[in-house]
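What follows is a single chain, given as C-alpha cells, in the form predicted alone.
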Amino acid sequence: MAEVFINGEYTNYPQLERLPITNPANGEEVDTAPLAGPAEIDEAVQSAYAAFPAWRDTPASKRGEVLGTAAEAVLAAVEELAPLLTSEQGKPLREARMEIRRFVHTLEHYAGMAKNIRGGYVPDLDEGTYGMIVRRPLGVVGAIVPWNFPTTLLGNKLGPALITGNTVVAKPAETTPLTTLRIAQIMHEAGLPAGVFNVVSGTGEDAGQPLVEHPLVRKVAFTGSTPVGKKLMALAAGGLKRATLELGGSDPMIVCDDANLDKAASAASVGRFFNCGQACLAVKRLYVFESVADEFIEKLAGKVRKLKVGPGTTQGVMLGPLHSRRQRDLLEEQVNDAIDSGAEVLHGARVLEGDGLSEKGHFYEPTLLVEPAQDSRVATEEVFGPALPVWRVRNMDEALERANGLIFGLGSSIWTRDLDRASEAAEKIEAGYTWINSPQVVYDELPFGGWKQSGYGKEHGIEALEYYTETKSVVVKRPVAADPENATQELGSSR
C-alpha cells in the first residue's frame, strides 16, 4: 500500500480512509493511497519548514549537485516508474517513459542553473554609499499537480523551487499519486535531505485547500483548470502568498495557404492526440485557409485513422484510455453537442468497447469534426480529450479574430512559409506560447505561462526563478576614515 512521504520516509496513518487507485484501461485496482487531511498536511508543512534553514543555507552549487544526483537516480529507475505511471494514468508506456525523462531533464536543467542565481550591485547611490540587491528563497512551497502529466508538471515546480533554496510539499491528484510518491523516495535515497521534498496524497478539498491556506506556506504553484485556479488564487490572496497558476487552454492552430501541409498535418495530429488529447498545451481549435482546407483535412484525416487505440501496455498503441469515466462522459457530451450543431464527422465520435478493450476502460475513438457551430461547446470550452474541431477561414484576419475570441490564452501555433506573416501573427495571437512551423514542444530554456484566464506567472526559463525568490535592497555606507591628527590628539587626551 502506498503511504504519504514526509520527512524522508513513508508514514502510515492507519486511521485514514484509503482511496483505490484504478487502471483507466480496465478498472482494476492498482493500489490504494491514503486520503490525507489538514493534520497530515500540517505535519508535512512542519517538516518542510524545519528543513528549510539548512537547505536555504546550503551553497547554491551544492544544491545543484544534490538535485542533479537525484535526477540521475530517477532516470535510472525509468523502467520501474513508467509502468507504474501507465497503470495509474493510462498513457502508453512509450509516453510514460518520455514523461519521466522529461521530468529528469527539467531537474537537470535547473540543477545546471544553480550558479546563475544572482543578486545585484548599484554603485554611487550617494557619497560613499552603494546598494545591493539580495535574492533569497521564500520558504515552504505548496505544489499542486494534476493527473494528466503527474511527473512533468511536478518537475516544472520542483526544479526552480529546490534550486533556489525552498522546500516543497507536493499534493498530486488523488487518482495519480503513486509515481510521485515513489519518485520522492528515490530522490531522498539519492541524497536529497529529509523534509526538503514531501508528498501527501488526498483530495483537493481535504488536502489541497489546507495546503494553500497553511500559514507556513509562502508560495503556491498550481496546474489545473481555470475555475479551480481562481479559487486557489483567492485562497492564496488571504495570506498574501506568491502564486503561479498554469490553467486551462484552448490552443488555436492556424494553417495558411502556403504552409507545408504534410508537416502541418503531422503536427496537428500529434499536438491534438498525444496523451489522448489530455494536455493543457494541445491543439484544440484548427483554422485552415479555404484554398488548402480540403487537401489539408484529408491529409489530417488519414493520420487520425491510423491511430491505434488500446491499453497503454499493448505494443504499438498510440492512444490509451481517457483517465476517467467522468472525463470520457464529458468529452462525449461535447462531441454530441458539436454534431447537433451541424459538425461533419470525418472520423470517430464514438466510445470504443470490445475487440480486446475492457468494458471498464475509458476508451474513445480519435475524432475529427469539421465546421461545428461557433457557439458549440467544442468551440467555446476546453476540450480535454481526443477530439479536434476544424474550421475553414478566408484569411489571416479572420483566423486571428477567431483564435483570440475565447477567455483562454495558453498556447498557439501557425504554419506558413512567409515569416513576415508569421511574425505579425505571433505578435497578435493572445497566448503565452506560439510555435511557428514547429510541433508543440515546450523548452525549459523559454518562459512559459498563460495569458488571460489561462494562468498567472511563469514556469520554465530563468524567469521561473523570480517566482520562487524574494529580493531585498541593502544600503551600505562606507566607514569614513578617521583623521590621523585628530586621532592622535584624542589618544593623548585619553591618557
Ligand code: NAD
Given for the second form:
Amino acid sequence: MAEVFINGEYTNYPQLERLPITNPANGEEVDTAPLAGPAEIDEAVQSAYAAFPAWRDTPASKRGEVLGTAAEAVLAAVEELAPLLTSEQGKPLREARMEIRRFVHTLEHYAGMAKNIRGGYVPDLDEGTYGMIVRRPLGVVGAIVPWNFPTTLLGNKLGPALITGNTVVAKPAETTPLTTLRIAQIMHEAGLPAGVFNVVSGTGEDAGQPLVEHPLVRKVAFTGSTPVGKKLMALAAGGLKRATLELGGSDPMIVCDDANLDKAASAASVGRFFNCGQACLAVKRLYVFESVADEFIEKLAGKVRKLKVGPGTTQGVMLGPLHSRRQRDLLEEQVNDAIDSGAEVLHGARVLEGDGLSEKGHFYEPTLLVEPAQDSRVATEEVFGPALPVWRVRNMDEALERANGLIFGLGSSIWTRDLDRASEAAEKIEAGYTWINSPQVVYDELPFGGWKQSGYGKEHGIEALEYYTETKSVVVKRPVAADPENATQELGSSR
Ligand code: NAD
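What would the structure be for the form predicted in complex with nicotinamide-adenine-dinucleotide (NAD), rather than the form predicted alone?
Then the entire complex follows, led off by the chain already shown.
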C-alpha cells in the first residue's frame, strides 16, 4: 500500500481516505494511495524547511555527487519502475523505460552542473570598493506535475532545484503517484538526506493548493493545464512567490513543398502518437503546402495505419490506452465535432474494445482527420490524445498565420530543405521551441518553456538555474588604515 514520503520515510496516516490507482488498460486496481490534505502538506513542507539549511550549506560539488549517485540508483531500478509506471499511467513498457531514463539523464545533467553555479564580481565601484553578486537558493520548492509524464516532468524541477541547494515537496497527479513515491525512497536510500525530497499524494484542490499557499514555500514549479496554471499563478502572487508554469499547447507542424516527405511523415506520426498523443509537445496541427499535400497525407496515413494499439505490457504495442475515461470521452467529443464540421476521416475515429482489449480500458484508434473546419475544436483547442488534423495551405504566410492564431505558443516544427526559409519562419513562429527538419526531442542543454498562454519561465538548460535561485548584491569596502579625516570625507560623499 503506497504511503506519502516525508522526511526520509513512508508515513502512514490511517485517518486519510485512499484513492484506488487503476490500470488504464483494464480498470484493475494496482494499489491505493492516500488523499493527503493541508495537515500532511504542512508536515512535508516543515520537513523540507528543516532540511534546507544543511542542504544549502553542503558544498555544491558534494550536492552534485549525492544527486548523481541517487540518479544512478534510479537507473538501476528501471526494470522495477517501468512496469509500475505502465500500470498506473498506461504507456507501453518501452516508453516507460525511456521516461525513467530521461528522468535520470536530467538529474545527471544538473548533477554535472554543480561546479558551475556562479555569481559575479564587479570591481572599482568606488575607491577601495567592489561588489559581489551572490547566488543563493530560494528555500522550499513546491513541485506539481501531471499524469502524462509523471517522472520526467518532475525531473525537470528536481534537478535544478536540488543542485542549487533548495529542498522539494512534490505533489504528483492523484492518478499517478506510485512511481514517484518509490523513486523518492530509492533516492533517499542512495544518500539524498531526509527531508530534501518529499512526495505527498492527493488531489489538486486538497493537496496541491495548500502546497502553493503554504507560507514556507518560496517557489511553485508547475506543469499542467493552462486553466490550472493561471489559477496557481494568481495564488502564488498572494505570497509574491516565484513561479514557473509549463502549460498546454497545440503545436503546429508546417510541411513545405520541398520537404523530405518521408522523414516529415515519420516525425508527424511519432510526434503525434507517442504516449498515445498525451504530450504537451505533441504535433497537434499539421499544415501542408497544397502542392505536396496528397502525397504527404498518403505517406502519413500509411504510417498511422501500422500503429499497433494495446495494453502497454504487450510486446510490440506502440499506443497504450488513454490515461482515463475522461480523457477518452473528451477526445471522442473533439473528433466527432471535427467530423461534424466536415473533416474527412482517413483512419481511426473510434473507440477500440474487444479483440483482446478490455472494455474497462480506454483505447482509441489513432486518428487522421483531413480539413476539419477552422473553427472546429481540434483546430482551436488542445487535443490531448491520438488524433491529428491536417490542413492544406497555399504558402508559408498562410501557414504562419494559422500556426500563430491560437492562445498557445509551446512548440512548433518546420520541414523544408531551404534553411533560409526555415530560419525566417522560425523567427516568426510564436513558440518557445522550433524544430527544423527534426523530431520533437527536448534537450537538457536548451531552455524550454512556452510563450503566450503556454507558460511562464523556463526549464532545462543552464537557464533553469535562474529560476531556482535569487541573486543578491554585496558591497565590500576594503579596510583602510584608521584616519579620522578620511572617514569624515567618506561619509560626506555617501550616496
Ligand atoms: P491539470 O492542470 O489538471 O493537473 C496538473 C497537476 O496540477 C496535477 O497534479 C493536479 O492534481 C494539480 N492541480 C489541479 N488543480 C490544482 C489546484 N487548484 N491547485 C494545485 N494543484 C492543482 O493538468 P492535466 O490535465 O492533469 O495534465 C495535462 C495538461 O498538462 C495538458 O494541458 C498538457 O499540455 C499540460 N502539460 C504541459 C507540459 C509543458 O511542459 N508545457 C508538459 C506536460 C503536460
